[in-house]
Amino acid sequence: MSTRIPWRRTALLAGLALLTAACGGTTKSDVAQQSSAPATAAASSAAANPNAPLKQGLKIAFLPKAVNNPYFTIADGGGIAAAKEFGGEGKEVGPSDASASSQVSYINTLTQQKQDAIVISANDPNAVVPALKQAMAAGIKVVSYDSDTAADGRHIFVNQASAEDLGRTEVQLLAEQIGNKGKIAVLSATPNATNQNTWIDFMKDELKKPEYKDIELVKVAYGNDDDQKSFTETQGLLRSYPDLAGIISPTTVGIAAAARYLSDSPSKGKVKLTGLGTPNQLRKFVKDGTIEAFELWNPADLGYLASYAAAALASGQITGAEGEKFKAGKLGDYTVGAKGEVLLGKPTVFNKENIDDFDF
């Protein structure tokens, strides 16, 4: 296949873009669906000035789905990395739990605590819109990552790679290690999840193909971004689909719970598993056997990307306009695309030939 590019380590590293306080929850420091609405309701009506420096001493706080997800754990630290780079200050903050309204309450301390830039990952693309509404009007800059809010809901959606390149390719993984031929399954994070929602669209749609016409999807579960559902989900599965030819998890939990139910099933090696995950996360399923290939971007830079944008709107370097221009350190040069996007890269193929080029 065409996406199975055998990047290297040290090119990842090396800045390729490729390719995931209050409130009782935990707070770690230093460590798409696309929108149909014209633009970002939620861009400056100032001009941009891309010869502003970056401010020093920026605040910048990482919201994920859940801080307890690794990740997070990782894309967030990317981004933390990055604002210690341009003199700003970084945090992880957000809840156990990835159910809709549960970032809510943290976008409103986020507020009150006059942080200069929130980074969401949005658990629900509109329920977390009126407080980040607030947020916006107390001046506070607004980027969405990893997974969108509508688009009044932020300045900048920094998205880790094209929703369709995404969606088609994971099937196109599965398809390859099945013979294009069987039952296959989806086992996605939590059923209003904007990124999973619309790669699953894109993998009905590939589906549709004359190539596909001997693939049947026969259900796509949902494990909620929990461990236990995920493994608990994958057990169902096999349960009610004695004949199933394999599973697609666009989900780094999700992924690696599924592959830890196989490993010791007797489906082993019969049902293929591929879907989004970490080459440290999966290592030992793609050399038992488990798993033949999946794919990712690198996190870390998704999270340096975002923190890099954030700094960018906190600083009047950009508004969020269509064609706008920034910097994003190691990285390189970044232009703000259509509805406010902006396009970390191509996602990476791992197998037992690469896996171990790669450490994160």
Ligand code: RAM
Second form
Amino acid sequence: MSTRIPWRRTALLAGLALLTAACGGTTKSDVAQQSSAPATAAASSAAANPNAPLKQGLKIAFLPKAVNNPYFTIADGGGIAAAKEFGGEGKEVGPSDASASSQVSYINTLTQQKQDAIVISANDPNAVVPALKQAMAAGIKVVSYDSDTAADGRHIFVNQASAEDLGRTEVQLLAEQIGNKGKIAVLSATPNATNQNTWIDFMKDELKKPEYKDIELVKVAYGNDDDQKSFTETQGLLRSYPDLAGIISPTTVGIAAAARYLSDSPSKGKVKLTGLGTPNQLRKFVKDGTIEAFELWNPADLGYLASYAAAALASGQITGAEGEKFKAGKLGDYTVGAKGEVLLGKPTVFNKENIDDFDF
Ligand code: RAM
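Moving from the form predicted alone to the form predicted together with this ligand:
Up next: the whole complex, starting with the chain shown before.
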């Protein structure tokens, strides 16, 4: 099977991407696949020198989806700690809302400041690309982590876990709890988030399997990674679908707000809730019976790995090409995979048996 795309279609797609970027947002159908974006165009032409020492005094800036999201406080804390370890200087800057274009002005400022690397969790795969391209043209290395940009907007994507695995296992977790039957909804983050949209696509694919024929996905709601909006959206879901069997919320902000709503309502324990959350935010809801099981990776490890990837790029150890290797401190050795992707590892499933073993 040929993978060549006729040039006219390529030009059309590029034009569409520009148009979308100009509008400051990416619609669902334009969203790049979190782990199947086209081959990275950003890998530098300079050859990698795996034996180059990590440079001292590297300035690494973390640009999360939003700074008031506790998940990113942990992730960026891990990244800043890593920078300290290798003799660099890490900092976190970013918007207080996760809207599509909210990160652009921060990228421009970081470029003017001549940071050595920008580590970004993209609120929109395309809206940030023109600014990131300018940063790269100024010699700044760009690492996406958590939520990818389009491939030409970064050198490397540090992915928390296989997107396919996450999407499918979340459906499996909920299906088991509702006996493979009933109406379900997804409470997502923002409509443009690369990571959530990719996971939701895999959820939909998983739901096509015959064992889930009695499960109906009635709605994908968006809480915008805003606590209050996520709370209200949960309320709306229960009002619109009084016979709802369960909710998957693949966002730490969404699942915490949904759990708070459910735990105080007659639906507690009846409407099942799963998704991605931090053990510290959800411990009490596991103990009071609102949540049976949910999953996540260690956010601090994600930030830590992204920080080392940024340092390896800025020191010339790697360029972002497949097969290059680098060391990530206490996490050990990593290899750059296809499409410039570095994979952190497998997520953990938390339930009442193991939740007290985790503190993040
Ligand atoms: C929220 C954000 C983040 C996502 C986690 C699971 O904090 O949307 O991007 O990875 O949830």
